[in-house]
Amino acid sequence: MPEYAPAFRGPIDLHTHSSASDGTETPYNVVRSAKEAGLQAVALTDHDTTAGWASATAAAHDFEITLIPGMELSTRLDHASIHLLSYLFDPANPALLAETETIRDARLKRAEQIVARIGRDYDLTWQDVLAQTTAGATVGRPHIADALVAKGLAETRSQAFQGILHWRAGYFQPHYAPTPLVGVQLVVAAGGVPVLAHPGTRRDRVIPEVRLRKLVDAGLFGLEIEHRQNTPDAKELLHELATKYGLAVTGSSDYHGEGKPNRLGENTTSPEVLSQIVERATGTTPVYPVPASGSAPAGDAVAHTP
């Protein structure tokens, strides 16, 4: 633990995205928006990348807000996509770095294939998609959705996903991702703390208990239950599973700027749970606001301090 570690109070939002993946704001501006929204702590969790950590760290110091460096790791169970929120891991861990690079390459190839298919029926090119991305971003379907909006083929990103990008439209293409078990093992080995992201979009899509038990044994810390996409009946089941297996419960916005209707702080995590995450992590530390005395925090995410 760092020498300077202020007590967490709240509100705390542990799931946000920037232009380093599929959000519409830069990492710096996501943190600034979090401060403006009245948050005391925020996690940056871009898809399969830590590219936004340095800029977000600068913003955390500038706006005096605690930053929890993180990532949303893509995993797949059979045909289902399962995302793993990963907090305070070592971003230089070789195994995790290699896996995220493989995932990003697969996402890029998948996106190109989807665009080629759509382009046979609609006026859409790969250059249209690239025009909606920033340098170094993890390119994915949200950027295709933005391109469809820019071309007048959809009114909003959400409408694009409900229409042309819906799997029933015939353009869907899966991409490589490790299993959730491998994902949990990678994050834990990198000193991080893993939490299943929005695991209850439908009750019948909640991960089977026999699979969940294996994740718990591998080091799964919690379930993101308070999320706008989780249904009430699925939340009920998830709370039962969290109690049974001693899993922490988190809540988050899944903020994407203007890319989604989700607003910062619409769901939050308790200070007690965030303290538990910080205590468990060994990969890196939060970026704390500089104390009033002017002394610098001992831990900094960019320093990769175990």
Ligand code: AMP
The other form holds:
Amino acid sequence: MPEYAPAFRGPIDLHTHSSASDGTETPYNVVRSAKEAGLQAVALTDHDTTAGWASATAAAHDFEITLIPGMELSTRLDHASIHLLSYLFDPANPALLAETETIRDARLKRAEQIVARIGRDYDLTWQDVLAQTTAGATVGRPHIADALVAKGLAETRSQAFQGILHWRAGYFQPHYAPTPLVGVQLVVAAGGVPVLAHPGTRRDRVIPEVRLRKLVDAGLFGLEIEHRQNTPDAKELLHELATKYGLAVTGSSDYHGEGKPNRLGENTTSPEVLSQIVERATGTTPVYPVPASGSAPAGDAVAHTP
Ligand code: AMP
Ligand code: FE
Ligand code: FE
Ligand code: ZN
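The form predicted on its own done, now the form predicted in complex with adenosine monophosphate (AMP):
What follows is the whole complex; the chain from before opens it.
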């Protein structure tokens, strides 16, 4: 346990993206924005990378907000892409590091292939897409969307997703990802706490119960039920499953900066659930808004950079 662990009181948002993956703000600025939005705690959960943790940590100290280091791990079950939010795992765990590197490589090659296909019909090159990414970022379709916007081939990211990037448009291709079960096992083995991200975007796409049971047995902690993309009828089913299997319920924004309409704090997680996550995790600890050596409450003798 850290020396100084303040009680959580909220509001708490456990799902955000920065330019380390497909968000539009730097990790530092995501944390700054979280403070400005009035959050007490924010998790940075970039896709398949922890590259943003260091500067998010600096921002947590500078702006006096609690940071929950996290990640959104890509997994795949047959044809369905399933995202696994993962909190407070050891970022140096060799197996998890190796797997996320494999996924990022696969994402990069897959993006190049999608762009090559689009390039047959539209004026779009791989260079255009690279111009929309920061060095080392996890590459995804949002970066291709940004390139399409820059080239005048789409109005916005969302419009690009509804058009050229939609799987029905014929350019889509999936990328390699481990199964959700392997994902849960990797995160748990790294001391982390796994939560299924936006698991109810359609009621008929909620993970089959027999599969969910296996994830629970492997250490799945919760379901992100409060998320704008979950439908009302899927949420109802998910609440039943959460009760039946003793899963925690989380709520989050899935903030991507200007890349999506989702606003910080539009959905939140209870202080009780965050406390359970912190107690359960053994990989790393939250970044609290006081120096590690201090025991003073936040606000006393803390260097503050506006
Ligand atoms: P990918 O992982 O490369 O297949 O791209 C999926 C990512 O694109 C997800 O992380 C979403 O956050 C993002 N995304 C999906 N739909 C949209 C949309 N309509 N507008 C903006 N971003 C989107
Ligand atoms: Fe994303
Ligand atoms: Fe996701
Ligand atoms: Zn996300």
